[in-house]
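This document opens with one chain alone, in structure tokens, the form predicted on its own.
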Amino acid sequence: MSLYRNAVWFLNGIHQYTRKGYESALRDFEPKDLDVSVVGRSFMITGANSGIGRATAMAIAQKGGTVHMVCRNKDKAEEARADIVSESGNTEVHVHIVDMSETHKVWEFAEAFKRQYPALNVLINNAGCMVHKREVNAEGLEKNFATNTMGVFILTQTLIPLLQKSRDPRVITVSSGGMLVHKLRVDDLQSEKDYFDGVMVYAQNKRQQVVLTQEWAQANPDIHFSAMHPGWVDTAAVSTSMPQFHQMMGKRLRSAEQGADTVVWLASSRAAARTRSGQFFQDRTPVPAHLPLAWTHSSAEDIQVFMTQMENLGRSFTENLM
């Protein structure tokens, strides 16, 4: 069965989540959503330096917005600043060198940004990682959760504050289509139980990325939260991570622009901000988190047993350092 609903949601994504998708959708796209001057707004972008955070930090530094970029690598960062600095002519883009797979140094950066700056109206967290062979970071934290998932939570629940006080606060989370075929598991979150599988690791975090986007919708109503899927996106990571993957799908992949196209319109535009707060987004539309006549709906509990286990977490890690 598992085998058939793969074949089945692959077979959705050749037709929506390639470039052929994104120019289909691109037909009901409403030209002047993204004819905006975002000056004076501010907006963090994880993974910055390249692929769907680049495309998103250039676009964001051509329409006026300071950018404030968090990268792990501080050359392939430095030069990415300079090529959008060049590009778009706006010199309020900073870089900012934090791994997010370091817990505890993601919550020191993000308590340090709190006292130097006095606001921060769009948080986008686009970093991630597909890591195939089960690590662990400092904390003990197996790597991919810790990069997509802890670090995502940390970083959003610690600037939760300082977004509740800027103009028109937005949240938004990159997850991905492939958490569709997979049900959020709540007694394995280091993935220590079965078989390490990177690939099935990294949509079970993007599952719990879109858990979080709903809870904190629900939890803070002045923010507006959105998670969403770039579709298939010819990036480094993807030819990196998923090389069989990306050499198949070759010219069908979408760029970087295409991918980015979402989190823009949703970080930017005022129309994305008339949208209720907590859903995901495909090509600019809200589009269910699960597949018709899916197994992977949670139940309340199991969704309080997530953040509760997130919570706790969280908790310890930063305890220890205050």
Ligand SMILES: NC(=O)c1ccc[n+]([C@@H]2O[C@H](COP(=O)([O-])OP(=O)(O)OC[C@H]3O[C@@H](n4cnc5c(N)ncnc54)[C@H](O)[C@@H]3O)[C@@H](O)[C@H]2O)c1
Second form
Amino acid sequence: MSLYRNAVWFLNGIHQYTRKGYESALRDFEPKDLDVSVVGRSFMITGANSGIGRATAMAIAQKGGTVHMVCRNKDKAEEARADIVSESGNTEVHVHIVDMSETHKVWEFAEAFKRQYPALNVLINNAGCMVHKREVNAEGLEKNFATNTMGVFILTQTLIPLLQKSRDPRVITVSSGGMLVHKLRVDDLQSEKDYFDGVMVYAQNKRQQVVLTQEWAQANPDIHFSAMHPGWVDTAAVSTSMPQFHQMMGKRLRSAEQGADTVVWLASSRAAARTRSGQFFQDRTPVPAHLPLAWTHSSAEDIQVFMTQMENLGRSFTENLM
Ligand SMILES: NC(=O)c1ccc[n+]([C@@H]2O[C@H](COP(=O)([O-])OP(=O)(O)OC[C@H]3O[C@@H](n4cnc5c(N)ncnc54)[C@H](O)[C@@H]3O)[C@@H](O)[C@H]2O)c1
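Same protein, different state: after the form predicted on its own, show the form predicted in complex with this ligand.
Full complex below, order starting with the chain above.
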């Protein structure tokens, strides 16, 4: 990864990804965009008990939507649900306990959800992790990849038929601006070849999410797909996985609500539905998924190799993925 890419990215970040960056972008927001009711629409949000996911779940519940919180820890999920119900007055908030790093279980959950519910209007892939030591899940997949990429792939792929049956279907994936400094790598999805660096693996996973979003958009023109960067947000993920960065940025970090703003806009506004499917967003605006002169573009062949690996891996852990 070049010094140039890192320097451009960090300078962009200081201007745009911080609380100040949000406040500056806010001046161009159309306030009426979020003045919508989503009564009768259902939203699945992974990692909905904290940070950006929780702020998104709260905003959707306040707008009258049915919320499906997909969480790993039952106690934390129930506590967050109770807060959301009491603050929003909306009782259509449901908890589902799923560990997104357990590939086969993600698929079982998605299959059961399809049988139980007649519709799903919006899927929000928000859960994410940055594990600094190489660990593998029960299927032998590296933990960051299993959670950030394979879990997102299996959940989305399995729910596509249900989304297609629903009105105005959308899929939003919370990626990260960190992916801008990384080119898609197709030769080491399990991070076995080089020295293991959790920050790099996470950023590679976030690039993979952006590529998946572009490919899904092409393959499924009846669903609106988007990936987004929430900015640098003061959440548990940042304070525990990047404590030095958290301390250095301090009050310059965005609030969870500011980080969730574009997720909520993509999930609920009519303006978002009018944008081209498959794009990468920052502060309600489609932005390039590559920095200028950063050499992070992938060949069509590499993207095909990546998608084939995802499909083959996915098939090996499920019975009827595609
Ligand atoms: N906070 C930031 O500055 C920032 C920047 C860029 C991207 N993001 C992305 O935003 C998303 C939300 O993170 P956040 O910052 O709100 O942090 P957070 O720690 O508050 O939320 C992450 C959520 O994901 C859940 N999660 C993690 N692993 C899981 C698993 N295996 N199964 C089920 N749930 C799991 C956690 O329980 C938690 O609810 C993540 O995808 C993260 O990568 C955050």
